[in-house]
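One chain comes next, on its own, written as structure tokens: the form predicted on its own.
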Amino acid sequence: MTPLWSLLFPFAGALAVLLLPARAAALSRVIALAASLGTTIAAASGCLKRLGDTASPVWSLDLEWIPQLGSRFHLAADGLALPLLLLNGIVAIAGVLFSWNITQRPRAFFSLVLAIIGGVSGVFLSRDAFLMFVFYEIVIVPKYLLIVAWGSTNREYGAMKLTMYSIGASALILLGLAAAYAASGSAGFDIAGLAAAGFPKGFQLWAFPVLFLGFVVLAGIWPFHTWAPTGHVAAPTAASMLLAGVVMKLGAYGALCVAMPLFPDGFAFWRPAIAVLAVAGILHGAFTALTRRDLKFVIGYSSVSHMGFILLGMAAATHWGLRGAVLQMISHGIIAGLLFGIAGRVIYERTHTRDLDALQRFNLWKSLPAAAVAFTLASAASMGLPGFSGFVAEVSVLIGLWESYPWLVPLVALGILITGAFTLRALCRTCFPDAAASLAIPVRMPSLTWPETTAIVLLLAVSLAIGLHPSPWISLINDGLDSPVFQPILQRP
């Protein structure tokens, strides 16, 4: 099974769901789960094959597409794309399982979820910059529709804010790609070809920030991050999971694999500014999460803080830094999906509140112990405790940062301390009541369903697998970083 199936399964599943008759609407969740499983199996198969023989040529599909623009339908799956495709499939499975109770227009809901999954796979596979942009745009409309139709808190505002930021960022991406296309002599949009064009330094100094900013707005870079917590809170559970788990990674992936290789001189000039903005995002997200009472807002600002580590690893521009950035993409995707799934589906659906103070009276440790244990483990993973994926990723980023900007390490350490503080605050108020509340009789609540349990176990198992045995993931990432397009970045002093 080739990685191409990780693109075909979601779109075929979306079409199959839409074609279901109304009386068979309940089958939509089964089809969505099957398509997500197929996506995951295809990505896992590609990862195992690549690990077995890294000397073999990278899987590739290169077809004529828009010859007038020199744009080709060029897909490839290297060591960077494959683990991210696997992340997409795993989060997709968990998102479908956490949405098993959807009864309001399930065909439309699951078709939109699958469209997002397919668009994300397309971005990770694209080796033509214009094709990547097309898949990038495919993700925008389903995001908006899911939040508007199935969202909750300020859903119209959250959906519109997210969409406007996405459209503005897309305009910057298109401008940056058009400038690169024109400056290269209209040779085409092949990313490797554009990276080898050798643009003048003066051109790169303004083209790089345009293209880079277009991508990293979707990654939640400070101060263009405010769409993220608002969108997370407004979105239904599956959309929150996909938004934080994989959609935000599209921006980081585009910045890493397109903006930086195309304009290495521009990146070298703007590196210190990127590092400072990344640290500002880590600290701002952590301090803001410490003050919020809405559980999903806490997790939303936590995502902003953790995404800062990805940008920080990229700014370090060393093997340790870039490796840590990609590991953090995978780790945060798993952990954020788990936290949003537990908060939005397991806790909110039973308590009908996300207020940290109000949650104390439910005494979840006694009334819903399985959920309390799951949220405790998810919180430990989010804090980056040893044994979980976050520890491996953040340590890698910090080593890379020490090699490049050691003066920023104390500020990042402060951010890690505040992360522990707001995570423990949310955990204690959500699952462990104060003395007065603990004396009350626990509220009876339905136990975890099999889809919820399966999703929680899956995501926790992946985080533990990365944390306890990161070697396969590191091997794939190193294989991707060996690409010629990254050498001008990694070989700089």
Contents of the next structure:
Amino acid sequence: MTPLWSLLFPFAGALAVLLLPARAAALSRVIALAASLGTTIAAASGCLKRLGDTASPVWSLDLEWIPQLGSRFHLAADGLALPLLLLNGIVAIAGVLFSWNITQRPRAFFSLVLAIIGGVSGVFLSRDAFLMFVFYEIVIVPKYLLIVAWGSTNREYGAMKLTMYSIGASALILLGLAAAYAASGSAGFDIAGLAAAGFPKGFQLWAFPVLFLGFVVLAGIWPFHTWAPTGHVAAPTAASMLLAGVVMKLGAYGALCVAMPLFPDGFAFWRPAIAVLAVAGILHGAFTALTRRDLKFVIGYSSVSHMGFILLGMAAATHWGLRGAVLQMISHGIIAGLLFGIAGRVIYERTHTRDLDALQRFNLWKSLPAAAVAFTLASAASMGLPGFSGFVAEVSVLIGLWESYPWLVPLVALGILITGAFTLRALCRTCFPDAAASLAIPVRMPSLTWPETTAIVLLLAVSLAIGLHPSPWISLINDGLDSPVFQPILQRP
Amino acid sequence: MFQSLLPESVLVLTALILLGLAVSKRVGAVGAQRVAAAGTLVALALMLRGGGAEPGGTGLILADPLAHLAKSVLLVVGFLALLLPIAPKETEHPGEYHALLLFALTGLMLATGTEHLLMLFISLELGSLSLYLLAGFPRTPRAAEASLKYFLFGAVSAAFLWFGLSLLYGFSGGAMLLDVAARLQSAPDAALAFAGLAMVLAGLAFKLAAAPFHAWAPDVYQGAPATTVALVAAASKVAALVVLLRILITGFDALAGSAAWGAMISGSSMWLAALAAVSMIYGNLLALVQRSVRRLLAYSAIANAGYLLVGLSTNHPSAQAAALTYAVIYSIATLGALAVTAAVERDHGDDSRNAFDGLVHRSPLLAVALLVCLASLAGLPPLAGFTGKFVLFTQSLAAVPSHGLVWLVAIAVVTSAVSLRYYLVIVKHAFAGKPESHIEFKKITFEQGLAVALPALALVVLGLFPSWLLEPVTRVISQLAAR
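Now the other one: the form predicted in complex with the partner chain, given that the block above is the form predicted on its own.
What follows is the whole complex; the chain from before opens it.
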């Protein structure tokens, strides 16, 4: 099974779900699960194949598409794309499982979810900047509709804000790509070709920030991050999981694989500024999360904080830094998915509140021990305890930072400290409150359903697998970073 | 020569038949509509069978590839417009109404296939005069206001056009665009030619609904019957753009000037760039505050006229071709959106955003078609509007050396991002709004289904395979430019 299937399965699934007759609507979740499984299996088999044989050329598909624009339908699955595709598949499976009980228009819901998954796969696979941009934009309307029709708190505001930030960022990307196209003499949109064009430095100095900023707004760069918490809070569970888990990674991936290789001189110039913004994001996200009462807001701001590590790794631009950035994309995708799944589905469905003070009364450790265990493990993973994926990723980023900007390390350390603080605060309030604050007699709650348990176990297992045995992931990422397009941006300490 | 006028002849003949039927009062609204649609289809078949026709040839009636392409597009647009529902109160005289529609279409078609200044004016005015009447057909104050406003502004702009054309005639001593071009070779900085060009541009900017010559548009879009609006929005825009392209490429290549930042040279490019910037900003900002969907589409038309002019202000064939491609895509999307609006209006009696509440529950087809058309207008993939805008903006930027046009393209890109907001609000009403329960919904007819499904389908197909449209348009424009 080639990696192409990880693109075809979601879109085919979306179409199949849409075409289901109304009385077979219950089948839509089964089809969605099957399509997500197919995506995962295609990506996993691609990963295994690549691990077994890194010498041969990567899988690719290159078809004529729009000759007038010099754009080709060019896909390839290298060592960077494959693990991210796998992440997409895993988060997709978990997202579908956590939405197993959706009753409001399930066909529309699952087809929109699958459209997002397909668009994400397309971005990871594209090797043509225009094609990548097409897939990048495909997710905008499904995101909006999912939030506005199935969302909760302040959904119209959250959906519109998220969409306007996305489209505004896309406007910058379009401008940056068009400028690169014009400056390369209308040669086309092949990313490797554009990277080899060697743009003049004066041009790179203004084109790089335009293109880079366009991408990283979607990765939640401070101070353009405010769409993320409001959007995540308003979105239904599966959408928050996909948004925080994979869609935010699209921004980071585009910045790493398009903006930086295209304009290496511009990147070299703006690198310190990116590092500072990344650290600001880590600190701002962590401190804000410490003050929020809504559990989903806490997780939303923790996402902003964790996404800062990805940007920081990219700004460090050493082998350690870039590898850590990609690892953090994968790790945070898994952990954010897990946290949003537990908070938005497992806890909220049973308590009907996300307010930390109100949650104290329920004392989950007494009333729903399985959820408390899951949330505790997820919090440990989120804090970056050794054994979980977050540890491997954040340590790599920090080593990269030591090599490039040692003076920023103390600030990041402070950020990690605060991360521990806000995570423990949320954990204690929800699962282990004071006896005085909780109800005398614990409320009886329905225990975890099998889809919930499966999704939680799956995500925790992947996080542990990366944390305990990171070497296959690292070899894949190293293989991807060996590509010639990254050589001009890699700093050698 | 006469062979190439066969499609127009069929339209005129159909119109005469309709008038005959009207005199004998033997035709109802639906019948007249079907006769007109059939005539359009026959003309389209003849057009396509005629092949590319012989290129070149100067004169009153041109049968070059551009004319062939433009006329085919206009006939398709006309056919789609004729699928829109006609409310009984809009048509006490269905025979005359549809005859006038066909006359308008004929005029616009003739205008795209001539290089003769007089012929250009006469055929454009045939189109416009018919459209003024068509706007005022319903006996409502709104329609009367629309028609009168359209006519008064139109008359002034026609005077500008006429004056400009006569100046050009006086300047070149001939009535052909090629005479103007030849005269410009020997007298490149003649004030007379500048004045003539400026007035012609003003006249055509009115037809394109470019700001600040747009004041008629919102009232006409709101007050006129849906079919008229479809013709004004789509056919009139495409025809005016083709005429403008001909004038710029064949006649005024020498007076293009430059719109590059810091290196502006007075000429058509600079003036068009100014019109484009004003239209994009004004249209998009005012569309944000509209409650009536028809008025919103009018302001979107003004904004989109701006995007088209971005491509024209480069004076480069690849960007001009991208502009024409985008005009076609825009027309299809607007026709689809109008068709959905007309269907909603039929049930609700008004076109406010609230009338779209819960559309998805009562007709998924209408709701999905609306989503596709509006997303295409906003420029989202995988729809044609995305590729159209991307190609237009990229080629415009690439056409002017050293990123000279980045200021205009930046305005275009940013305002286009803003536009998503007002399109999405309608989508929100359609998909997440609660439907009003007391209104009874009629089933949508087969024609209505076609009128919304065909544009939506076309937008998806052209979004996935943009080359199918981009390739012929690029070929036609580069042929014209190479002449």
